[in-house]
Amino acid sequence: MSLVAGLIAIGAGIAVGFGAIGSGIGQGIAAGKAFEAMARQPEVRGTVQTFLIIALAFMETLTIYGLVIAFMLLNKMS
């Protein structure tokens, strides 16, 4: 394995790893705050739930982008 192939593999791992860590932390904070808001004001539950689902989808997209970049980098190895 050449040095370039090793660096590409490390880059792919970093792309997926940091994307997943950031997304996971963000989703945990958003879900926690949404549950606090729903517990404080139960009448706005539907609105908060809708915005939470949209926010979670945007956060999860970052992880998918990292995975796509990792696949693109791994494709360059061969």
The other form holds:
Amino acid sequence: MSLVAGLIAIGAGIAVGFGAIGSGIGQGIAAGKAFEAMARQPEVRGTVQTFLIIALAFMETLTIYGLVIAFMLLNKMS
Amino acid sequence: MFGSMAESTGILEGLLHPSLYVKTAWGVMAFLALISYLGTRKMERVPRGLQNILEMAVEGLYNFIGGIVGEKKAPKYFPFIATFFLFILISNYIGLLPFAGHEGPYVPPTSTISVTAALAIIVFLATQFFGIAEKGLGYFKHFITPFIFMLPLNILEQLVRPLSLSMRLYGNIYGHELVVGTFMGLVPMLIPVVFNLLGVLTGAIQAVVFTLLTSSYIGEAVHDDHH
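Moving from the form predicted alone to the form predicted together with its partner chain:
Every chain and every other molecule in the complex is listed next, the one we just looked at coming first.
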């Protein structure tokens, strides 16, 4: 294990970890607002749920991009 | 690079000895064709059984895609977009079958960048083709609106789309496979079931997201400016 391999491992960790922070915050805000809307107007529950799940998938994608980068970095290591 | 692309060799080699992904993709296509054939073999006015399920699926998809592309354009572009949805959905769900894995008898075709990139490139080319076929040279007008300075940005936006489409699908499915595999190694019983349940959700959502984006890209390309 060289220094380069260690640095690559750290980079892969950072790519996923920091990427997760942003989408975590975003998903929290979106889900909170959706629940607020459902509590205020329970009859829109179905519609809000559908759009919420799609929106969450889009936010999750940003972390997944980090994950893809991490895979690429880990493959460089070996 | 990309983990699962290790065995990339020549084109001839690929044709003679197709990879597990390609074989599974053929399996998915055969399954869809078979289901469609069986469902439409003896069509009845009042649908029963398989025909009923297929009609429900097609009608639901038609309403979903028609709502984005626009009612008028929907009949023309629906078959193209809906095929993507069905193929991706079944491909994602291959991973839920027992023994599925990268060394196993089958593997989700969407868990390799090659397949998702192929799908995304088809969407990219089709979007340009449909746009030009629908509006002629007028299609290129939206590249220079509102100003001519927006041209590089608009071109960049078009080129980034296939990249993000393919990365999203590949990352989600491959990441999910990896998580299930890791937990299978840690706890071989019960715990992977939870992640597989999550996989049911992920597979459907990613298929919906891909279809949603495809229909909105095509809808935007063929959209009438007159009203």
